[in-house]
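Presented as structure tokens, the chain that follows is alone, the form predicted on its own.
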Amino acid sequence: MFDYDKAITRPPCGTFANGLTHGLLGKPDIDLAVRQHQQYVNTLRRCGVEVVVLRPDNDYPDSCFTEDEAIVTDRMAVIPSFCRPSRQGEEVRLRPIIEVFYNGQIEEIKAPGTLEGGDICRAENHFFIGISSRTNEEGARQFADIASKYGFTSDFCDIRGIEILHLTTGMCYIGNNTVVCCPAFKKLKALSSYKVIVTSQEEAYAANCVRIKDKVIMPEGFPKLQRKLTKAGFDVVTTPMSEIEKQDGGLSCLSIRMPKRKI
């Protein structure tokens, strides 16, 4: 599942700094944060991944997180439904680009259903699906019932509790049946049958890595964990993220990652 091919990145817009955030961070550099982007894109790239970069755009502060706009797969496409206002219709501009890439098997979240594909974090043939403050109960219905359709199984992780935006903030997949995850997921019952390497509490805003390939990406400044990977035997590369961390972001948000079809 890791064998991405292409990826689909949006810069940081001149009105970055103005999106959903908690603020903890202070406000981003919007210069440093479109370079931080740039090393990003650098990064897939050298990992093997064509990327398609588009404009910013000033319409929507968020619009940089386009993994939130569109879940994809090897199968089908997955258009969400945004339960706050300032994003509703990033989607709607990205989807003629997914449509390039999937005829014919688009599918849709629909009201009262609201998702973000931040919340959906695959392993394998199996989703792991986030009840959250932007994904609600319909919506993670509506999804696995969507997966189901082409041969995924799910499991809803209801992380309503839980200081945290999305569930991919706070866990990732990285193959081989290993999940890295925050302090705070560590006893989800959903990953019960995984290897589980949990992140120190200080380092919880690593455990959104990417895997791309046969590399492990992931935030830089976060030894502790990079040396737990190493040890695990992952390949890991780093990238700067300080910018993107101060709106809530992290490495997935950055990036639709496209799979090889098998259709």
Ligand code: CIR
Second form
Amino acid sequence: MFDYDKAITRPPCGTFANGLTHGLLGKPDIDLAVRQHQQYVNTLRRCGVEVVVLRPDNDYPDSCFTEDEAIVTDRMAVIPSFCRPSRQGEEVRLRPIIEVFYNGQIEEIKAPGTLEGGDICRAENHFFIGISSRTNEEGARQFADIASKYGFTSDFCDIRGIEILHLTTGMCYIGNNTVVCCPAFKKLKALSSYKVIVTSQEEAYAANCVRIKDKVIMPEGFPKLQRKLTKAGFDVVTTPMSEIEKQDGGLSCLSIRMPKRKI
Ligand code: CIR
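So the form predicted on its own is up there; where is the form predicted in complex with ligand CIR?
Full assembly next; the chain just shown is listed first.
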């Protein structure tokens, strides 16, 4: 599942600092955010992925977080449904690009369902579906139904009592039946059959990493997790994320990773 072909990204735009954020880390430096995004794109390329870089879109301050705008697999693509007005419409702007690759196998989350791509975490033929402040039970149920139509199983992970934005903010699947997660997620029932690498509390942000082919990309500056992953046999590369973090974005949020199509 990590043999991605392409990734779709969009650089932070001029209105990036007006996006949604809990704001605890201060205002982002937009020029630095754009440079960090460029480094992220270069890292994806070094991992062997062809990267599509879209034009920045000032109408949508959070539009660099493309992960939220579509969920894609080798079998189908799903167009999500944003609940926050400032993000509603991002998925419409992205859809023509998804259609180029997924003509005929595009599904949609429909109102009153809401769902954002950041609440979907794939582990082989299984999906963890976060129920969060952005993804409601109806949206999660619709996604599970779509997934099952294409041969995937799924589990719901209710993270509403946890101070975290999306499911992928706090966990990722990196292969070999292994999940990386933040301390608050370690008791999630859905993880009970996985090998779980838990970050320390001060490194919780780094739980959002991305496996591409034989590499795991993680944010720069989290040495404890880097050591744990290396010790577990993963080939780790890092990239700076400080300005993206200020807008509540993690490493996975900056791209839609497209596996090779089998159909
Ligand atoms: C938002 O609050 O929607 C953005 N500022 C951050 C989105 C991060 N995306 C993600 O976790 N998948």
